[in-house]
Every structure is written in C-alpha cells, then in structure tokens.
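Here you get one chain, nothing else, as structure tokens; it is the form predicted on its own.
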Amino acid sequence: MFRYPPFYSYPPSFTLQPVKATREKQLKLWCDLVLSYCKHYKIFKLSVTECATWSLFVNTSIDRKLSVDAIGKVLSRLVSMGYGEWLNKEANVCLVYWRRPNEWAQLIYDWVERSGRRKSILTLYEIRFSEDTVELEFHEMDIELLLKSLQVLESQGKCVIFEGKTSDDLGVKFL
C-alpha cells in the first residue's frame, strides 16, 4: 500500500500558494509525491485531466483535490527539472521519468549480460512483457520510454534498433 506524506493531508496543499518562495517548496512536494506514486505504482505516463481524477491528487478524508491547472503547472514542473517529458504539444500528456532514460538503459542493458542476451535479437514487445522480466522494473514499461531507453543504448553501441510493423514488433539487437 502506497503511504503519502504528511502534507498531503493538510488542505492547504490542494491550493497552489500565491507566495513565490511557499509555491516552489510546495511544486517540490507535489513532484516528488508524484515521482514516488509512479514509481510505485509503475505509472509511466500521465495524462493531466485522466489523473486529476485520481487519489493521487484527490484526498477525500480532507475534502480536498488538485485543480487540473495546478496538476498541470506540477506535471510542468517535472519537465523542467528533467523528470518528464510533455508528448503533445498541448503539454496534457506527460511521461514520467521516475527513473531516467539513461538508468532505464542501464538497467535493460545490465539484466541482458546476467541474462545472456548478448549478440540476441529481442521484440520490444518480448521486453516488455516476457516472463522472464515479470519481476524486474522494466516489465510492462511505456513504449515510447522503453524505446528511449533503447535510443540511449543504441547511442552507446550496445544496441542496434530494427524496425517492425508496428512499435511493438520493433526488434533490438544487444551487442
């Protein structure tokens, strides 16, 4: 079960503060509950006006919700600090990087050695959803963060991308 932090029961948290210096400390807060939600959770994409539905931002104990404006000025806030990427120009969809693309490739590339992939060809699909990663961060990871993730090694030359018919059919080759 997923513990939030003590300011998320004190209602004037669900408000954006009008004081500069307050807001910035509560835009932190609010970011790192959001990276430890996903994280938890395996959450790797949030769309802003689908969450502000969820008890991610809705306390109902304290009768209290994030505004979808203030979600998104958080979610904003994320991508600025490097812990996301917006998918759409509207800024409404976000991926969140609770782990980067760089640790995410570290750690595809680190269970191919222990796992003996080396010189293997892999779908993405087999990536992310082969019995073999059920217990490993990655499984059922976002596509577009998977693929990424496999950018960041095929720039290391660890990896060679393959197109396919559709993303999931997308092959990679470990060198």
The other form holds:
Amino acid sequence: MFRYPPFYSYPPSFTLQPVKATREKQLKLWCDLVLSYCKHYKIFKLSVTECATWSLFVNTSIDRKLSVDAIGKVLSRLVSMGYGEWLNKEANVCLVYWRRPNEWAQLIYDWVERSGRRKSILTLYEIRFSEDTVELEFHEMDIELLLKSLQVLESQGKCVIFEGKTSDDLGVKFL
Amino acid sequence: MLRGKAIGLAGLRREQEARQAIDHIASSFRKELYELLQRQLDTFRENLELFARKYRKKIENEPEFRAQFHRLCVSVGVDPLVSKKGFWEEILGIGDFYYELAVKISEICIATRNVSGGLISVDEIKRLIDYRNEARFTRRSSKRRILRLQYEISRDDIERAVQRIQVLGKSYSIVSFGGIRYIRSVPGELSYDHSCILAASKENGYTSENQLISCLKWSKERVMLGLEGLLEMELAWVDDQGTERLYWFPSLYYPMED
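The form predicted on its own done, now the form predicted together with its partner chain:
Let's see the whole complex now, leading with the same chain.
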C-alpha cells in the first residue's frame, strides 16, 4: 500500500506557486513523490496527458489535482536533476529514473556474472521476460530503459549490442 | 549623624570607627541571618524533595499541577530543568521529560520548516504531538522513557521545553504575534498587518481576500499588501482550486504524517 507524504493532503500543493522560493520547494516535494510512487509501482515511463488522471496527481479526498502544465513542469524538473529523460518532448513522454541507467547496468551485469552468462548472447526480450529473471528487479522493465542501460555497459566495454528487427529482437553479447 | 562645625579630626575618626562598628555588627548579623536562611532553605528543599517523591505521579500526569510545582521549585532557587544529573532528575525524571519533549519539538520544526517558513504556532505543535502520542498508545511501550500517552503535554510544557532548547543554542525562540504564540526556528520579522492576517486565519489555517476584508475591515489594497508580504516570506501558499483564491498558512495548520 503506497503511503502518501503529508504535502499530498495539503490543498495548495496542487497549485503551482507564484513565489519562486516556494515553487522550488513545491517542485522538489513533487519530484520526490513521483520517484517514490514510480519505484513502488515499478513505473518506468510517464506520459503527461495519461498520468494526469492518476491518483498520483489527483487527490479526490481534498478535491485537488495537479494541472497538465504543472505536471509538465514537475517532470522537466525531474529530468533536469538527472532523474528522468524525455523520450518524446512533443508527446510529453519521459522515462523516470527512480534508478539510473548506470545503476540498472550494474544490476544486470552482476546477474550476468553470477549466472555464468558471460560470453553468451541474449535478446532483450529474454532479459526482460525469461523465467530466469522473474525474481529480479529488471524483469519486465521498460524496453527503452533496458536499451539505455545496456548502452552504458557497451560504453564500459562490458557488452556488444547487435542489430535486430525490433528492439526486443536486439541481441547483446556480454563480455 | 554627627553634626557641628567643631568636629575636627577626632570627630571624623569617631565617625569612621562608629561606621566600622556598625558594618561589623551588620555583617556578622547578615552572616547569621544568611546562615539561618540557608538552613531554612535546605529544610525547605528537603521538604520539597519529599513532596516531589510523594506526588510524583500527580506531577507527571497533571500539567496544571506540574506547572505549579515548577513555579514553586524556581521560587526556592531550584530549577528542575537545568539540574539534569541531580537528584531531581532521579526522583522525577523531569529533566529527561523536558529534554525529550524538546527533541520532539525540534524534530517537528525541522520536518515542517520546509513549508512553514520557520514559524509554527504552539497550538499546532501541541496538536501534532498529541496526535503522535495517541498513535503510540496502541503500541507496546518500550523500556526507554519515551513520551507516552500518560504524559499529557500542556502548552506550558511546550514553552518550557523550548526554553530548554534555547540554553543549547539561540535558534529557537517563542514569539507572539496578534495574540498567537509561535515557535520560530528561523530569524525573521512579522509586521503588525501580517500578524493580524495570521490571527484572522487561525480558525481554518487559510483565508481569502474577501474574508479578510470583511473580518478585518481593511481596504482591498491593505489586504493584498499583507498577503503578498506573507507569500514573499514563504509563510503562505496560494490555492486556486476553490471558488476564489485561498491563502494557506502552514504555520497555523499542516497535515500530519500517517
């Protein structure tokens, strides 16, 4: 059961504050909430228009909600702090890094070593959906995020990514 | 006093001797009197100690009684708050009690400082502490002396505990604006108008332009100036999702932790 912080029950939290210093505090509080909410529910991607109706941004008990504009500002702040990345600025979709790509990369590579999979080739689909990864944090993770994490490993010389028809088809060889 | 022009040197010396004799008698009298008072005070303190042991439960459980007892102690020169390692601490655990309350208060101030602008009313602190105490009642009490429900906290207790924090460092102070007592944890000044607005909003923790105009009988300009000042000082937040723009004051009311 997700527990909301006190500011979520405070009506003015849902109005973008005009005074800069107060707005800074407000945005920080919202960013923290977005990260812990996404971590709790294993949400990797947010689409601004879609999530505007979620209870994350709508508190019916006090009859307040965060506007689409304000949500956009919160996510922009998240991105600028390095906890997210815009996938599609026009469609307002962004990846949420409640764990950063390099941290995911580490987790994945640890599993590769532990399970003796170095030198083997896997598809992204297998990494995400194989029975062997069911217990693991990156099971069913977002494909874009997985790709980014693997790209980190590639830049570290720990793997090579191969061509494929679709993202899921992409192969990766761990070194 | 010796008078007369024909005093001369002998006269002066006599005067001096007389004064010295008086001083000598006075000082030995003072000394005796002082010692007598000391003995009486010691006896009084012993009796106070017996009293404290006998009425320990009452002192712990009843805020009014505790306040009176505290005043009594201070009047005979014993400050239970300061003597942490003394026998008062052992008999009553009162030193510990205020110390722990002080810690609780500073925790709350720090946790809410972000939104409250460093000002929180004594009533609000009491409400938050009472709420936490009630929650704790349902859990098992541990061996450590924590604030349990049986220690009912009064507003006096809170103010006394804040005085204790002040001994450690000047960052906390009790201030009064418009008839409301606040604990201030960051420096700053409130004007008369600002404090009036806060006082007028005490009931709900929020207000609106129209409400202030009708309640304070000020002009719209004066109200707006006051509200803008409070916004700038980060003591107020706006809320545009009601029927009219509302101004909320975290110092007066803020939701609690679940």
